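Just the one chain here, laid out as structure tokens, in the form predicted on its own.
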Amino acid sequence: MSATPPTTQAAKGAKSPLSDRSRSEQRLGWKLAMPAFIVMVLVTGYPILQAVWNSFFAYRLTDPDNRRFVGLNNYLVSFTDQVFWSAMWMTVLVTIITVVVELVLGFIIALVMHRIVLPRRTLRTLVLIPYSIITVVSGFTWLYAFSTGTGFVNQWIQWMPGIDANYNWFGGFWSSLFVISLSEIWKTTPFMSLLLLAGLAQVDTSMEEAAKVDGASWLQVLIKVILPSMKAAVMVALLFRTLDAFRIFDNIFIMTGGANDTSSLSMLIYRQTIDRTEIGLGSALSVILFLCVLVIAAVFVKAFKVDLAEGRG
């Protein structure tokens, strides 16, 4: 019982220059960083505060001194606008579609390139093309590809017995919603490929290996071994094309212009900022796009249960 007294003493006479160390690491982490800390409330934190401020006004950008107070008055406009709640479907549906398309066939081109051998940088290099295309020149090529009259794919289809070759594809919402998921999905792809390949290669083979010695198929492998192993790689995956998806504008603003219903959350923010100078109202629209991004993200890290150590490790 004696000997335990300054073996104790000795223990928090030994951690305390540590945790001293580790308080000056802190420190110094914290200095080093600041600069870059300030640089980021400046760029990112400013904007969002002055649009959070000009939603509580009404003003036009071509009258700026004609500026009135009105609280929450735009954002009540937004929300009983039914063209508001057109836009939010659009963006809704266009978001699940094309994520979750993507995220099957990028699996699908994650497991080829990370299982093929000899060509494997040639493979990776030729996926990646689409991806390394401007949205505004992608959009123009899948415009061009189902136009009336001079598109080929209309061109194609006209040997199909029953198939209208002038088919209008930008005449009406559900066409013009295909062909806007298909060159969205088209185009990053790609990226959901890359960020899931990512992920197959922290996976463990010698579990892999274990599972099919005890006589597991390839698609027990797949859903008990290779899936869970990848949660992080996917949730990355998930929230960065959910979070871009939502905020679709090219390829709309391009093929339909927001005709026939299919303007998006972007494009009303668009229409209402620019074209009609609304600051006001379209600082609000900013806004409640803002908020619909930030619950997407906190909804994504709630569900997986995945932090952002976790997902590096």
Contents of the next structure:
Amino acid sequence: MSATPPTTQAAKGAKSPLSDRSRSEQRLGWKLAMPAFIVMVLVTGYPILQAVWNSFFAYRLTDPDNRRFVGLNNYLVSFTDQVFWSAMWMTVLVTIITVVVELVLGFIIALVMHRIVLPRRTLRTLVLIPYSIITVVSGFTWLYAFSTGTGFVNQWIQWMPGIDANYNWFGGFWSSLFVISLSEIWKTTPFMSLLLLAGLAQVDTSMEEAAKVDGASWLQVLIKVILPSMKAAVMVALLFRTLDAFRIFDNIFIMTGGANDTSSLSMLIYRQTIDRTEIGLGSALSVILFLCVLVIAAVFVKAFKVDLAEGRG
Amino acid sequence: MTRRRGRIAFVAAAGTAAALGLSACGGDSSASGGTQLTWWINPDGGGSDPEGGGQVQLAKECTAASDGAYTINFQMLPNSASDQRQQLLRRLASSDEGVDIMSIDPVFVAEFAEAGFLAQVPADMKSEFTEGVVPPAVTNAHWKDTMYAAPFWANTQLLWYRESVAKEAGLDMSEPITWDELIEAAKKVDTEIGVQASRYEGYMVWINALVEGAGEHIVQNPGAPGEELEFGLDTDGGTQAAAVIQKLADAKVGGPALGSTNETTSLDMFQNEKAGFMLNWPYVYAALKGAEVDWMDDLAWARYPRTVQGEESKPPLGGIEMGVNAASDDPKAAWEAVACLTSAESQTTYMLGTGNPAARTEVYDDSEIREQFPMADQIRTSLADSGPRPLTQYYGDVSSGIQRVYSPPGSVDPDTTPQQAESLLHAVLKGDALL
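May I ask for the structure of the form predicted together with its partner chain now, the form predicted on its own having been displayed?
Once more the chain from above appears, this time first in line as the rest of the complex follows.
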């Protein structure tokens, strides 16, 4: 039995049965995905568009009849106000400090957990405890620890010579920043270490062995073999934590309420939208924060040139 | 299941759901036929215990007294006045019928009334809510000459001190004293003065009392639109008020963490004998008694200090006003309930149960009140002479703006801070600045 090869004409013009099925499957795929897509547009897209729309108006929740179109004025007010730049500075500072420290600490913890064989599960559970505590609770815990008069930190340092035992940790910008960052780092380092631990598990051990056989030092193996192999995991960890830290709110709200220029962008949005019920201004600030987050995400993806879908470095 | 049976099941389910929904919508009537009212209360010493002596107990007693006409249920608001305002604002803005009666901080009556969220007090009930009530609390119940709330309890601050410390400092506490004298005395005997200077509403209470005590008002033209509001901070009186804060901070008699002090930390300082003097609300008397401090015999109180020599002090005014939601299903029943809740009898029960001072003056003549509150006469006088915080629909902005510029207290400079605060407030109210 001999198969008749398709004519050139048929091959060029006629639809093959496979192609029809493929199109049909494609249509089915769209139909199946449509409900989820519509829900996503409604749940995610609508609030974003509404926030953008609101940002062009000046109005308060307590005075809804006095809604005025002001164009880009809310953005102009934001960008020309020192309070905005102070909040941006605080946000960027907290983000850089916490993410860098968490990356270093998280990597050390991940390395330790990766090497330890026996109580690995117990260790992971213990390490995760701070992360399982809600931020409000951990924030209050650190607040009380550093409170003047009653906090145990001041009671501890009073034994050190030349140290003020009644130091007011929340009385200035830098000391407040220190405690806020400490609380963030304490809580979120476990999350960072677990993400990095997952990355460590992906490292090809034969490459490590080969490098060691070739005489590479521990540090060289770490820098030349382990870290490049973990590029995707590091990127995911950095991306998640940077975006998270950039939206810092709870710890600042609890510890300083934004006093001493410690207000973050999220705190600023809260104050305009919830405290003052200035919906327009709050929306403009929300859009700005949203755009900042988008830029951060884009920069990370571009800088690391990682194909997230493939998970390759 | 066949298609027909399925349809019947759907119709039955929909019918049941509709019936439940309708009964929920008509939920104002109880099985006994009385109106169901929901009272949003601020947390107090009575908690949610119907026998605790707080608002929940009053709800129960007034429900019983109504003889089935209405039932008062309660919902608890958050702790701080700012959080209470936010929660109520969101509900009122959405015409939430689940709010009938509200316990409102006096400073927010203007904002809620201006927004149209509050029902007016019925004309035939006004006298019931005003006669025999301390005048500043009645003033706070009005907005633009219309009465929108009923005074429930009225708070004021006293100067609490240890007699032995005042004696050692050579202060004559039988005569009015000034802030300057108080600060000098604290320096002299190396003690502290408990004040509220953290960046929160309590600090605004202090700043306002200082400005009022200097014969000025923070807002000069209450009721004016935001862009036309005029302020009395950058005045001689405002400067003298700022000078008191600067002097106290420079003298370092406000405790090691002056910029973080609130009512609780002030009381802690006073209780732990670090402070010989404290400005605080009357609840501290019950708190100290409850803590069984061994120096209760040394505890004394006096009128709020004067900002300037020769000018009567204006003690702070706080407390709670009761308002009725304009969107309530049954405002008439709500006002009847408010009448019961704010009666002299209820206020006596409340003061005895929680230590929060009554707004009705006759309560202070009650023998049990006089026994439990030896400072009753001082409270009544202070309430009558108190200086309310600004009456403006923009109170939240005004308060936040002042707190920001005046924080931390160590940075206050009488030559620049009042002017900076006024500039910021003008910009904020014009929509030209963030807060």
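All values derive from a computational prediction rather than experimental measurement. We call the rigid core the largest set of C-alpha positions that still match within 1.5 Å between the two forms. Numbering follows the first chain given and starts at 1.
- The two forms, fitted on the rigid core, differ between these two forms by 2 Å or more at the CA of Gly29.
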